[in-house]
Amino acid sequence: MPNSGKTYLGVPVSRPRAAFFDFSSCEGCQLQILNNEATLLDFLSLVQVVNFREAMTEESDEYDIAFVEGSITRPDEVERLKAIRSRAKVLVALGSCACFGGVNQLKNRFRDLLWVNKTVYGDAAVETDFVRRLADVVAVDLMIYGCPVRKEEVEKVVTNVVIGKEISYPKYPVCMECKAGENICLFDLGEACLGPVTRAGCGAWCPGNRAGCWGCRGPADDANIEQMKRLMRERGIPEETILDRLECFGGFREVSETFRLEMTKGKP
């Protein structure tokens, strides 16, 4: 790896060479490192970018960090996958749909493959498949969380994988940060969130703009969902608006299928 020019308490730090590459997604989160101009600059300096179709036409197989966004959907994804994570060093899942297979996993309750692609594609079928995270194809190293991700967060992972510093996740939830930023708890404006449950880092965003959390970032260590459920349904909030957060982003996925079950439970 090249040096970068720069030094960690007098030592010099290499600069590897990074690439970024999108599977089934929006592509938001590529954006998002893109977006932030002020400094973009100086996150540059810190890697030698080789390979990214968003913002330049070079392209190079040799790289240190693969960053990775999007969940996996079809055959030839897999391949490809595979592919990348065996020339990088370090695999980064980059966003939602990287580490919990993101809103694009909702197409999985439906079980049946056939159905769902003739009801949006019609007559003109594609290939499809159950989607899955990265981890359920690939060895990932580390997960950068959120739909889409905060370029701060980022900055600050790349940052210590180049002077090889711990890389460390808020273990509390949202509720934390929202409460911090002195917003007002949506749960007493009736309205459903997931604060309660979800990992914190993303500064409580959709909180903090008087819309609930989805839980993008996945659960918090330690979430207490019955607890959540319960205030919800005190709150008057339904037991399918509290299932469908749950399910949106795939990060609660093993709760939100215990709840669907408990929920259709004697039901016909």
Second form
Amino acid sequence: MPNSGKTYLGVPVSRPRAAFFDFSSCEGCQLQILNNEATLLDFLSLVQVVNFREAMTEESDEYDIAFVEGSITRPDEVERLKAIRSRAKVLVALGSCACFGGVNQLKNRFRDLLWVNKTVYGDAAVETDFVRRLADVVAVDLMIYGCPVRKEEVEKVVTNVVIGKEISYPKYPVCMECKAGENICLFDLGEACLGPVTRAGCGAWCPGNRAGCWGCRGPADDANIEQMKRLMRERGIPEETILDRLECFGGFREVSETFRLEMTKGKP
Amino acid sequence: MKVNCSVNVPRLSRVEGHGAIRIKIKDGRVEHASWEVVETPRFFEAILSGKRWENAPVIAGRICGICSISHTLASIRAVENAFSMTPTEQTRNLRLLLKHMETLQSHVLHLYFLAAPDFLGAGSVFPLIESAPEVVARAARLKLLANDLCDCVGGRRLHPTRTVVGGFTMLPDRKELSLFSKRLVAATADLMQTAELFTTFGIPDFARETEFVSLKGDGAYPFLGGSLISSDGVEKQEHEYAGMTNEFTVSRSTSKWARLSRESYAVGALARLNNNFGCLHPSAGEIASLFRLRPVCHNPYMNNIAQLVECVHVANESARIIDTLLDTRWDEPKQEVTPRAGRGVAAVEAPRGILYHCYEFDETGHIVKADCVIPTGQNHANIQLDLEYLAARYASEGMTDRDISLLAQMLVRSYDPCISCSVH
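Next up, the form predicted together with its partner chain, please; the one we just looked at was the form predicted alone.
Everything in the complex follows now, all chains and molecules, and the chain you saw is the first one.
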């Protein structure tokens, strides 16, 4: 890794070359990096940004860390992602689209891409495939969860990569962080919430704003889905709402696909 | 006269999404000048089909990372219009405040991070951190203010959490909100300095007559709902939006294009300003005169200046809205929602131009059909015609390929395109 004379607390730091890439997505997770007004400059002293099309014209094929946002929906994206993988020492999936397919994977529930295509483009169909997450195509080293990602978490992951510290994710669910934040429980307000089963690390971002969790970070370790369903049913939350939440971002795909089949008897 | 020119920009940088510019002039004739959109579609209209109303803002807000607040608010308004709901004045004020701060955040991002490097001879904002630290610090201050206020009102700067059909899940902290009045006043100085910086930039002297479409201001500069207007004299109601956009598919683009009275039209800050100049806050009007910007301006590069003028407008208006909110006793954050069958249309002025969401619901509140018409999608045809005109004119003036390429890239950037959003 090149050392360009930058120091941290007086100690010279290796600044890895970081590259940002986007596939099918809203590019919001990359924007979160630029939304780091208070710490953006510190962040930029930690890494050397060599590719960031949304923000810069210069580009390079030489990089250490590739941050990849978005899901994979077309053959040319598969080729581009493989090329990025072959060049990057570390490949980081940035956000729910990259980690799980994100809201984009909701189109997979129709199982009929011709219908999907016709609905939007009429007879002028365009090339598209079922939505895949990055890990379905290449090996992914690290995940940064969330829709959107939290900028603090991006910084933490980058710092850990730079100093060679192992990356660990919370094993407990959002509910823990929500309780610690002394928020009103969304269940007490009659709202649906996936807080009991979703991986923590967001600081209970949505429940803290009195909006139920939609599970954008995927399941916590040992998430007890059946118990969560029972809790929601006891509170009169409709089955359809539970399904809407579970399938929204793709993190609970295995559970939600079965649940949808049971509920709709195969109808989309 | 220069008779040949070849420009190829396969991945235009400093814009949201993936687009390419290709120009070929041979023996004085434009053989090819194109604006190609190669972004992958995500099929949001299909994704929304069959989903219950409460999913719409959560899903549709994800169409765009930069203007997620506009998409969320358009989605909510479309649902509320379909269910014949009228938001309370408190909700309307809070939504407008949130909308204004998205406009400020997005315009500052575009002006400083995406557009300014061209005028300062840099490839990005990053080298400016060392060469012009005060400029970057000012941009960061303005963006931070806008983003912090979005957090305060919407719960989150990107993909807001508190905005729901019927109002808000919770209201901002009054004390926290009151502190923003001071910060907004302080921002005036930063915006004046931004204007001074932009007066030193050589805005290309280029114009091509076109039609401008936006919301029509009814006393106030318009952002959320109302009637639709074009500078060629077309006026329609919000629910008649399809007659304003006339979307069609083109083979070189995964985004649909739009047209009205001519082959193309433009939306965005310049269109809003051209159609609603008299509704601008007086301080914003002063900035417009500083740049001799008055309607109808047909120079697309002046969209940058129109954005700057709007920054001043929204900063002043936001201070006023905060005062109004702090002067009143607050009601419940949210109204009850009763779904019903029907069609709802919302027209919202996103930072990049007028945005429409239209949903049809069955009696159980499930979406039967969804349609979203994106600002940049409406600008594509206009960008294409501008590029053809630009290539022919500058080539005949003997400009080098390198300079034509730069001006073509700056032209597209002036529209502040949101390409993945336009494809959605």
